Every structure is written in structure tokens, then in C-alpha cells.
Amino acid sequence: MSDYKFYDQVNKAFDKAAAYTRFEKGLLEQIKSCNDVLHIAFPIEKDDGSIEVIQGWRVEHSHHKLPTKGGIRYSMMVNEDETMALAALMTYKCAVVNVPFGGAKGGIMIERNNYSERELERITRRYTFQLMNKNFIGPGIDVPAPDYGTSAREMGWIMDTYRQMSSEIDAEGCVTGKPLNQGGIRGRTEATGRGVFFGIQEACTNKEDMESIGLDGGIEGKTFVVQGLGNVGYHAAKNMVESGAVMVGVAEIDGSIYNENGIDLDKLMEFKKTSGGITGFEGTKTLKDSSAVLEAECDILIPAALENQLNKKNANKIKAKIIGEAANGPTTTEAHEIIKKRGALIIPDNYLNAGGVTVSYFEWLKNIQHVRFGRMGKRFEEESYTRILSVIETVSDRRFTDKELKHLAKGGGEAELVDAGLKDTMVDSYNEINELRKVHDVDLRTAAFINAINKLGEIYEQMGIFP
């Protein structure tokens, strides 16, 4: 679709939310607007000794907060409109689930498969030094993370190159997603991924809500099927299967496959590992294309690659009752709305894959702090349980054994407090999407537009024009 503007897409669910909300005009177009865009252009020595030249843009939105917070893709798709679009709504999902950044976005526009690990590490540190140099990355100022093609080892070397360039003490919170050795946190990798999963599950606890589009309340037998099983993907789908939902249906660069009695996670991961790909996987049914299967037969349907994959070439082919929108802007405006009428239940992006940039939060935290959640508190949380189970002992007359008074005793280290931080905010921001929902009678996406603008908004009008 030549004619799509993914950062329109992004103003028209804006603007359509505006319209619920209580702010004038000019502090609206305030609210949406990019703050900073920043294209660069750097020459980097391949491998074999000639000279290419790189794009790359980093977009910061908002600095009603700061750091910007946001991640760095790889794609031949990054352009400006792109990292713009995915900027504003870094903002609006931040404000969504509580968490005190402005929104920002970077982007390499490069196929990184075309590259070796020596070649991809040169691009990496120079755009590091182009971000330093033009004062576009810093603990409080802008703190990217990974994104679609890029991973720890990227942000590892992002890190190395800001702390070599740097005095600062809290260099480490340049950037999040980093290894663990390199002052990561437990828990990032499958935060998106993770917290895609807490979104959809408590949606499905409705039970008002799902008797509303014809499903029983709960996870448990519901089936789904997952489009991209990258990491956000593969983590969406392993703690859908594992809460008991049956996966019916992937799709992936290669092809879409699908079999209604379920499809095995494990076995496909480990075909894909050998295979390279997912079609042909025994047991299934290859389909004509990589979009076939979003159009399957499924309760859930959970787009997890790019933007523009549900669009209204094929928004009336879909059956899913509930979208669960895992990739960052899957649907158009014009699919929204097909969508909708038919009665499902749009889960909308910016809310449910902010999963990543909350565990983010608590790794950036923990970077400035200089301390591992969990450091100072578990060894007193074990030793006081340990207390209270021995007192039950004594006045039932029940004595535990040591591997139950192992499990009960156990306190809460950097894995599960982090856990419980990204479960504790996907809950409460659902809930309090939903509430809007409800109180507008609009749907999920128009409400926690509202709820973004409306906590924008007071902010800006305390900051007044000159923040």
C-alpha cells in the first residue's frame, strides 16, 4: 500500500480520542507533536575494505518526561514517517501503564542479514557516536533499547561505546535490553512477549466481556494463532500454551501453517532452528502465504511482526473474536473499524506490548540506583517467612518438609519482583482502559488513547508552552 503514512494512522486514533477530552486545540496538536526528529547519515568500512554510506533516524516525541524512551530497529522498512509514528506511541504507552518517560524511536535502515557480526557492530558503535555527538542518547536524556532486528548484543555495544566516551557514574542507563553482565535485568527478553500474555489473560477473565463476543471466560482451551514468532512472538505463544490455550497457527517470513487440533511450540521452534523456516512442519497444513492464516479460524489472533498487516484488504476475512496486537500499529484505521463492527475485541498496541518498556523502566532503575531488585530485601523475606511457618508448625502440629518450606519460604529475587511489576502494571492499566471503555462506549484503543491524553494533557497544562 504505497499510500500508507503509518504516523497519520497514528494522529487519526489521536484525534478520534481527542474528541472525548476536555483539552483546546492547540494543546492537542502540542501533545501529538514530534519534538525532535534527527536523520543522520554516517559512512561505515565493510569487510572486504569498500566504503558504504548508512541512513539512520532517532525521533524523540515527547519531553513532557524525560529520558525518551524507545527502541532501535534494523529494517529496510525504517524511514522517518516509521520511527516518527513509532515514537508517539512510545509516548502514549508510556502514559498508558505508568511509566515516567517521554516517547522516542531510532532506526537503522539496513537488511542486517547483508552483514557480517564485524560490520554490524562498526554500524552500531558510529550511530552510538552520531547520537552522543547531536546529545541524543544519556541516562536522562534519551535511553533506547532493542527493537525489531536488534537484540542485547546491539545495546551491549551501544553501552560500551557511550561508558568509553563518557564519565558519566550512571553511564550503564544509557540503554536498556543490555546482557545480564553488562547491567541487564532478568526478565527483559520475553518482557514483551510476557507482558502481550498478562494483556490477553486479563481481558479473558471478563466475564462479562467475553459472554459479549461469544467466549467462556478464561485462557484455558481458547485458540489462537500467532503471526511472527520472533521473540515477542515466541513468548506470547509459550505462555499462551502453557496457561492451557491450544496454538492452531503460525506465520512467519517463509509461510503460514495451520492445523485446528494444535500445533506443538517445542517441536516447530526446533524445526524452524534446523529447517530455517516453519512451512512443512508435519502434522500441518501449508497455506498460500505468510497473511494466510491470519484469516483462520482462531479465538485469538495475535499479530506479532510489523505494522499494516490487518488492513481492509483483508479486515473481512478475519475470524478471530479477539485481536491481541502484539507488533506495534498491525491494523489500520480502516481494519479497526471493519474489525469492530463485526463484534471482536480489539486488544489495541499501545497498550499491550508495553510490557517491554516497563521491565525497561525497572532495568533503568536499577542501573541509576546501582542495585539488583531483590539485593537487600530476600535473604530478610526468607528468614521472616521462615519464622511465621515455624510458628504454624507449633500451633497446628503440622511440620513441613524441607523442599515445602524451601517453596514457601522463598523470597523475592530480581526474576520475581520484575515479574510481578510487569503482571501488577499490564492488570491495573487494562483494567483502567477498560473502565474508560465503558464510561465513553468506545473501543479499547479510543480508551487508552483518552487515558494517554488525558494524563498528557494535565501535564502540559501545568508546564505550560515553554517546558
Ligand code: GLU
Given for the second form:
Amino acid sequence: MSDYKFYDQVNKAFDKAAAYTRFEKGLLEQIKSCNDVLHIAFPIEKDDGSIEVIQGWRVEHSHHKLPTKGGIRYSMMVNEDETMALAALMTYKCAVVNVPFGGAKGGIMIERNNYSERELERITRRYTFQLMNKNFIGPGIDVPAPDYGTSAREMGWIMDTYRQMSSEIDAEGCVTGKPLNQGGIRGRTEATGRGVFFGIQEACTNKEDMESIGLDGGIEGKTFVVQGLGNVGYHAAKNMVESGAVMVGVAEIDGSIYNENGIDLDKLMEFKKTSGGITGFEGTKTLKDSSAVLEAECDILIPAALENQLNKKNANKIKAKIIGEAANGPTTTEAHEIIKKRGALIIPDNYLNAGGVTVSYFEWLKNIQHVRFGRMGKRFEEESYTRILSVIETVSDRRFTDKELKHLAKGGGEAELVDAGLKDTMVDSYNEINELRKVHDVDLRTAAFINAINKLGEIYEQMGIFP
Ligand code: GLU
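Having gone through the form predicted on its own, I am curious about the other one (the form predicted together with ligand GLU); can you provide its structure?
Once more the chain from above appears, this time first in line as the rest of the complex follows.
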């Protein structure tokens, strides 16, 4: 849609919420503005010896806290407007979940499948070099992470490039979402999808809220449709299925499929690996195009692909009662109003997909502390619990089996601590914004923006203007 301006969309939602805050126009303008916008064009050598000029961006939206933080995406849809919108969303998202970073985002305009692994490595390393050159990367400056079209592999290349050229002791903290053996953290890959699940689960736990949209409490038995089986969509769907929800529809680039009785996620992933797509998967009906399944009958719709997927063209036809925004900006402001009027609950992106940056925060802490979470405490905890359990055995008739002892005396290792920290963040933040929703009688998106603006506004007020 050519008239679609993503940054405008984010700012419209911001303005709507700003009306419920006490800050003056100039300060709101300061919160909203993108502080630094970098556009670079650099050459790379292709495998056949030819030269291609690549376009890339990095936007640091807000420096109220440092470093700034946000992913890097590789897609043909990348442009300055999109990168600015995504950087702004990162600021609000971090504020909502109390992650002490400013927002940023980067992007390279390429179709990644058209490049060999070596070419992608050259693009990534050269982009990193440009960011270093312009002071747009560093553990205390701006810290990228994976996003659409990038993964741990690219983050490893970024870290290596940075470390080769910097003597900083904290160099590993220049990027997150790295491979585990290069300073990554357990649970980061799954984090965004798992956070999406925790958020939806928390919403479903609230019986009163569920009744108001005509659903029972709990995740079990609820039907859902997911758009995009990339890292975020897959892990969100996996967690939903493991908790007893039924996946009835899936959309991917090649088309969409539906089966009201449920689709086997593991088998579908196997099928996708061998056939390259999802259409034609056994036991499912192939729908007319990849967006058709968004309009299918289901309780929960999880758009986990790109922005502008629920828009004025299809908003009237969306039947889901809960929209769980796993992607950034999947619902336009117009579509938001239409879907809301129909009585659906929209769990907004600026809260729901914050699990990724939350665990990125843990990874960054691990990097600058130079120690894995749980390394000092795990055995100590286990020995303390074991002593307590043996006292319980001495003063009572209770005898624990070896299995019980192992379970009850388990100390927190990195994976357990990360998961607990992620869950705590998603649950607490949901209740924080749900409270604001009731206080102001607004929707959850507006409540999340109010929450973010209040936190940012107070910081800016205290800081004053320099010089
Ligand atoms: N790209 C992810 C997002 O949009 C993660 C960002 C990060 O971990 O810094 O939230």
C-alpha cells in the first residue's frame, strides 16, 4: 500500500495516548523524535567478482537511557520510514517492560535469499564497520540484535568484527542474540515467541476480561491462527500448543492452510523443510492466498510476520476475539479501531513482543559482568535446599524419593533464571498496562503508550535540557 507510512502510524497511536498524560507539547515532541538517523551506502564484492552497492540504516530513537537497543532486519521492505518507526517502537517497548535502554533499529535493504553465505557475511561485517566508523555501535552506545531476516549467525559476525577492531573489555556486549559459544545466553532464540505466549496466557488468565469478549479463561482448548512461522511465530505457536491450545490455521509466504480440528506443528515444520512451503500439507485446506487465513474462524490471531497486515481492507473480516501482536506494527490505526469496535482484545506489539529485548537485556548484563547467571549461586542453593529437605525428613515421617529430591533441590541455572525473569517481566507488565487500561477506560495499546510516555516524560523532566 503506497500511502502507508509506518512512522506516522506509530506517532498517531502515541498522540492518542499523550492526551491522557500531563506533559507539555514540546516535551512530547522530544519523546517522539528520532534523535539520530544514519543512512549508509557501501559496496560489497559479490562471489562472481562484481560490485554491488548496498543501502543500510541505523536509527537511534531515544537517548534517555543508554545504550540504545534494537534489532537489525534484512528485507527488501527496509527503508528510512520503517527503520524510524521500528526504532520508536523499541523505545516504548523497553519502557513498558522496564528494560533500561533507549530504542534503536537497523536495516539493510536486501533479499537475503539472493546472497550466498559468504556474501551475507561480507555485507554484515561491512555494515558493522560503517556503524563503528560513525559511532553507532558499542556496549554503552547502541547494541543491535536479530530481527526479521537475521539470526544468531549474523550477530556472531557483528561481534567478531567489533571485537577485532576494539580493545574494550566489554566488547562482547556490543550485540545480543549471539551464538551461545560467542557470549550468547540460553533462551534468547526462543525469547520473543515465549514472551508472546506468556503475554497471551496472562491475558487469558483474567477471567473477567475474557468474559467481556465472550471467551472462557485459560489457554487450553482455545483455537489460534499464526501468520509467519519464522523464529517468533514458531516459538509462540509451539508454546501455545504445548499448553493445550489448538493451531487451526497458518499463513506463510507461499499461502495459507486451515483445519478446524488442528494442525500438527512439528509435522508441518518437517513438511516446510522439505517442500519449502506449507501449502499442500496433509489434512489441511489450502486457502486462496497467504492472507486469507487471517480472516478464518478462531479465538486468537497471532500475526508474527511484518507490519501492515491487518488494515482497512481486511479488518472488517477478522473474526478472532484476541489479536496477539507478535510482529511489530501488524495492525494499522484504522484497522485497530475497526477490530476494537467489534469487541476484540488487541494485545499490542509494544508490550507483547518485548520478550526478545528483555532476554537481550539479560545477555548484555551477562556480557558486561563476564559471568553466566547461576554460576556462583546454583550449587550453593542446591546444597542449602538439600539440607532443609533432610531436616524435614528428620522431623517428620516423610521420605523423599531420589526424583523428588532432585526436583525440590534444584538450583537456578542460566536457562531457569532467564525463563523466570522473562515470565516475571511479561506477567508484571501485562498487569501494569491492564490497570492503566481500566483507570483511563482505553484499549491496551493506548494504555501501553501512556505507561511508556509517563516513564519517559518523568526522566526527561528530571534531566532538563542540556546545555
Ligand atoms: N528485534 C527484536 C525486537 O524487535 C529484539 C530487539 C533486541 O533484542 O534488541 O524487539
